[in-house]
Amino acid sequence: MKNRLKVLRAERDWSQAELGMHLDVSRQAVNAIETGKHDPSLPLAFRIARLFEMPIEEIFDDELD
């Protein structure tokens, strides 16, 4: 699943570890989501959307190219 997490994190000048602290997940989990190796659970996707004050659809794109 494509996502804008890395861009959103960079806009706030947060490291992966800092974002992980905000979301209560590890830096490795943030990295796996950013690189598309792992899709977030639905509860985590909602936490990410709330943190960035955006709809989930603006952060994650499940369309196949």
Contents of the next structure:
Amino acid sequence: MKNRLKVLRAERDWSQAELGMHLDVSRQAVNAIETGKHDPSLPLAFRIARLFEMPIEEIFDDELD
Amino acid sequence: MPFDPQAPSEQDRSRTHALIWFGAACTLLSLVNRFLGMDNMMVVIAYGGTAGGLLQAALSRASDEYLRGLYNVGWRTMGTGVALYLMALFVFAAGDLSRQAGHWASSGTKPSDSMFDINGFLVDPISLCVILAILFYGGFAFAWLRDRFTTESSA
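Output the structure of the form predicted together with its partner chain; the preceding block shows the form predicted alone.
Let us now look at the entire complex, which starts with that chain.
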């Protein structure tokens, strides 16, 4: 599943570790989500959406697969 | 979400990724020890690291969902190994039973020999544990490598 996490993180000038700290996951997990290696669970997707104050479907796009 | 003072930090979670690879390296050392023998200090580290990695995978709160996904592949690989081993035992034992039943049906006596010696098929407990640990870490490493080769990279 494609996502805009890397762009959103860059806009805030956060490192992967800093984003991981906000989301209660590791830097490796953030990297895995950004590169499409891992699709986040629904609770994590909601945490991401709340953190960036955006709807989930504006961050994740399953139609680009 | 309520504040949890014991909640693992991002550093704790990242450390678990490194520790699981340490466990994998220790498992390889354990395997080498089974064939070649090693210094006692190395044996202690090898078995300790192997056990620690598996305990971390099973119990640690610091593992995030991505790491747990990799663990799951490892657990499934280990479970498949156990199932195949037991299936092989079943097939050999069932074959032996069929042969004995055939012998009894044709001659009315039980054969004195056995085609399949179950004791010869069993490995010693320490080697079995090391093999199971290798299956877990092998599955974990396979999942990790599959991700590396099937997706784009990111800084």
